[in-house]
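The chain below stands alone and is given as structure tokens, in the form predicted on its own.
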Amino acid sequence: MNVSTPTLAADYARDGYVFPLDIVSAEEAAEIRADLEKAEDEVRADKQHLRLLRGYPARLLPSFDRLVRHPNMIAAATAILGPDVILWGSGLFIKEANTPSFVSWHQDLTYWGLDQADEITLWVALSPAPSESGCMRFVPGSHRADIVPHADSFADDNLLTRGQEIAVEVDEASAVDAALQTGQASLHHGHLFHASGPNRTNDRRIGAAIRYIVPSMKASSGPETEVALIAGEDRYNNFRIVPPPKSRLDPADMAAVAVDAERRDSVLYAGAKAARG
């Protein structure tokens, strides 16, 4: 599906998601993946740097900064959020080949500390994401619910930070598999019920979750929270707007991201009995 499809906003309003969206070519996605995996190898000896790379790739890799500013990404984001868009964050969800890693049923906005729901996630497939590799699953229309109770599990194989899981019944029978080809994306609302299963294929399943919000939003982490202006203008000054990465894995960028990650983690793990990256 092209990002300029006339029904994109209406489909999103009805279901809480849209997929598949053609974002970049398979070749472009392969180049971004190769850059990521090279960076993983370069920082693997430092667990903190590896965590920051996977949690904030657009702050550390120019290739990901270009992805979050790609015209197709901006077209999809502005179709839903309007002309003014900032990048709240970027993060990688990686399931290694033939592993039990999964993502439990949850709503994205549960622990982020944002005061509004004007947020969307564009989940970009940097490797094939069929059902067999644990593609995302969506419950149509569930975005109309407010945040429902969640429980923390901190399960070892759960890729979510707190292992958070919806604590009310989920109608899994109605769930839709959001299978994607390399370079495609899905778009979903921050209240949508979604999950994903284990990767039963021989390739890594790599997804980049790119999160956009409107500038009028505020965050519990405060106005020092660092974001990037992607489209339009920021007339509110509710966040600190930062420029693209100085260079690939720049030490100053890495240090700044570490401070911002602590600021965000203080909100993300508030009230939790444990914490993990």
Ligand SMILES: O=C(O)CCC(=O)C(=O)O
Second form
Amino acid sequence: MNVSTPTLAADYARDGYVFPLDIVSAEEAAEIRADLEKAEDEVRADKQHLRLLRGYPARLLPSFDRLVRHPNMIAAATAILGPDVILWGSGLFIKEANTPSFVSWHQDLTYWGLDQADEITLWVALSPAPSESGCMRFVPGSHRADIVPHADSFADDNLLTRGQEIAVEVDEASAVDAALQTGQASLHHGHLFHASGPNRTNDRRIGAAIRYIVPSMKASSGPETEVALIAGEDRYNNFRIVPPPKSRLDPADMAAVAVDAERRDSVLYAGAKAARG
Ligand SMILES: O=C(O)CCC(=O)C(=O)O
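Structure of the form predicted in complex with the named molecule, please, following the form predicted on its own?
Let us now look at the entire complex, which starts with that chain.
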């Protein structure tokens, strides 16, 4: 589906998601993936740098900075959020080939410390994401719920920070598989009930979760949270706007995101009885 499809905003308002959206060609996505995998090899010896690379690809790799500012990404984000858009974060959800990694049912905005729900995720497939790879599953219309109670599991194979899981009943029978081809994206609301299962294919399943917000949102961690202005203007100064990466895996950028990650972790783990790592 083209990002300029006239029903995009209405479909999103009804279901809480839209997919599949054509963002980049399969060849362009393969180039971004190759750049990522080269960077993974370059930093693999340092666990912290590998974690930061996967948590901040748009701050560390110019290829991802271009992706988050791609005209198709901006068209989809502005169709939902309006003309002023901030990139709140980018992160990679990687499931290695034939592994049990999964994501439990959750609502994204539960632990992010943001004061409103004007947030969307564009999840871009950098590899094929069919049902067998553990693509995301969405419960239509569940975004209309407020944040429901979640319980932490810290389960080993759960890719979420706290292994958090919705603690009320989820109507799994009505869930739809958001299967994507390489270069396509799904778009979902921060209150949508969603999850994903294990990857039973012979390829890695690599998704770039790109989170956009409106500038009027506020973070409980205060104005130091580092974000990027993607479209329009920021008239609020609720966040610290930072420029694109200085260079590929730039040491100063790596040091800056390490500080930002500590700040965000303190919000993500607030009230938790344990932490990963
Ligand atoms: O990649 C996945 O399977 C889950 C991603 C997710 O929960 C999200 O992007 O909000």
